[in-house]
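A single chain, nothing else alongside it, follows as structure tokens in the form predicted alone.
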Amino acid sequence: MRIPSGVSGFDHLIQGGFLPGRLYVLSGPPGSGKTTFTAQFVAEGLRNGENCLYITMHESRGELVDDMSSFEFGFETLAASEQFRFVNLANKKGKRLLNQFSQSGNPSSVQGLTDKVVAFVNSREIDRLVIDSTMLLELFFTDGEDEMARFLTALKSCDATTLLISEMTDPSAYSDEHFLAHGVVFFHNYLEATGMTRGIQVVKMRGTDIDCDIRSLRFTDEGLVVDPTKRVDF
């Protein structure tokens, strides 16, 4: 079975949809559609009956809903559903929600964090899982990158299919959530003289035939739309 991404076009490329249970990393530069794409994935979810959980750092549950109101595939209605939980880990109410599903000591430390999230999407049955972003979470970890692979290892043992923001801009430049990741998606914007051009390429993808070219991807009143059958350069 196959989970489908709710990004018109994109499971085109990824034989129709996301391996469940699974980590995929989203990577690219600001404003090339990571937010609305995570967006779009709740959003299919939420549409199925499934349990969501949205993770964050840097904005608050309104301005997602906001941001995301602007386009037409449902958020901000769906977004008010009893299976959507949204936690920012900067505010005092985020951190109280995971603390009722860990007894970790220290909420700052990659253990308790880690033990906090695997808990709570565990008790909570969170059937897709989206974390924005791995710039944000390394605030949390003192020791770098051997924490960041222990928080995305046990990441993995989550029965959540997992969409992860990383700021990475080089497609040809890994990361250890790159590395870690079951399927890694890289976000491309180029400004020219006529206008942005956008494209998306899936570089990684276990269990999966991908053929890694750079498609389409436009920005619509319906959200992103991807062309599996247009090919960009850049």
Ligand SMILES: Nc1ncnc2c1ncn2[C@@H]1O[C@H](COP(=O)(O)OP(=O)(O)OP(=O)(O)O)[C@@H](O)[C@H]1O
Contents of the next structure:
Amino acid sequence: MRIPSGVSGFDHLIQGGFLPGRLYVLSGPPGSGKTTFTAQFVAEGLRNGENCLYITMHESRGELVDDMSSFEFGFETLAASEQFRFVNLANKKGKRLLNQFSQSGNPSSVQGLTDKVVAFVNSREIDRLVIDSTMLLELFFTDGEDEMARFLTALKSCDATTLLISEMTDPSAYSDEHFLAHGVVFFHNYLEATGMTRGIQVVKMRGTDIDCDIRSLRFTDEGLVVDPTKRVDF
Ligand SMILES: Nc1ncnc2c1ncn2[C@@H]1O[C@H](COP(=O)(O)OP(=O)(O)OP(=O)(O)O)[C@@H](O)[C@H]1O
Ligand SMILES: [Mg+2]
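Since the one above is the form predicted alone, can you give the form predicted together with this ligand too?
Entire complex below, previous chain first.
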């Protein structure tokens, strides 16, 4: 079984969709489409009646909905569903929400956060999980990479199909999450004389025969659209 991404054209690059229950890292520079991709992924799940959990530290629920409502993939209506759960870790309400699921540990510590997220996913039978992003998670992590590795290992073993956003400006600067994840997708943004050229590239996906070339990525009224036939050369 494959999990459709909700991004038109993208599934052609990965044999029809993501393998369920696995952890995928989305990396790329600012404004390259990472958050929009995850919103389309969640919208697709909600359309199919799945339970979705969105964990962020970047924005309020209202801001995410506002940003995504400029597209026509129906995020605003879908996100009003009971099956959509939103947690902003940057505020008290978000932390309280996570606390309902596990009292163990302090949510401001990695172990506490890890336990709570896994307990939430398991008790609410979350099918699709999004975490935006590693940069902000690092605020929770006092001893750096070891803690990130433990957090990622816990995410890998939970049942949800997970997209984790990881900021990256240098496409050759790999970090731990790229090695630990089951799959890695890079977003590319190239400023050219004629404007911005965008691309998307599946760098790895265990168990899947992938197209690793950089393919055209465009923002349209419908959201992000991949053209799997169009290779982008820079
Ligand atoms: N129709 C559109 N509606 C909204 N944003 C659009 C549209 N077309 C292009 N964009 C651009 O898409 C970018 C936002 O994309 P998104 O938030 O998905 O990127 P991101 O990779 O998550 O960025 P960041 O790393 O800053 O969080 C903005 O720079 C915005 O100008
Ligand atoms: Mg973003």
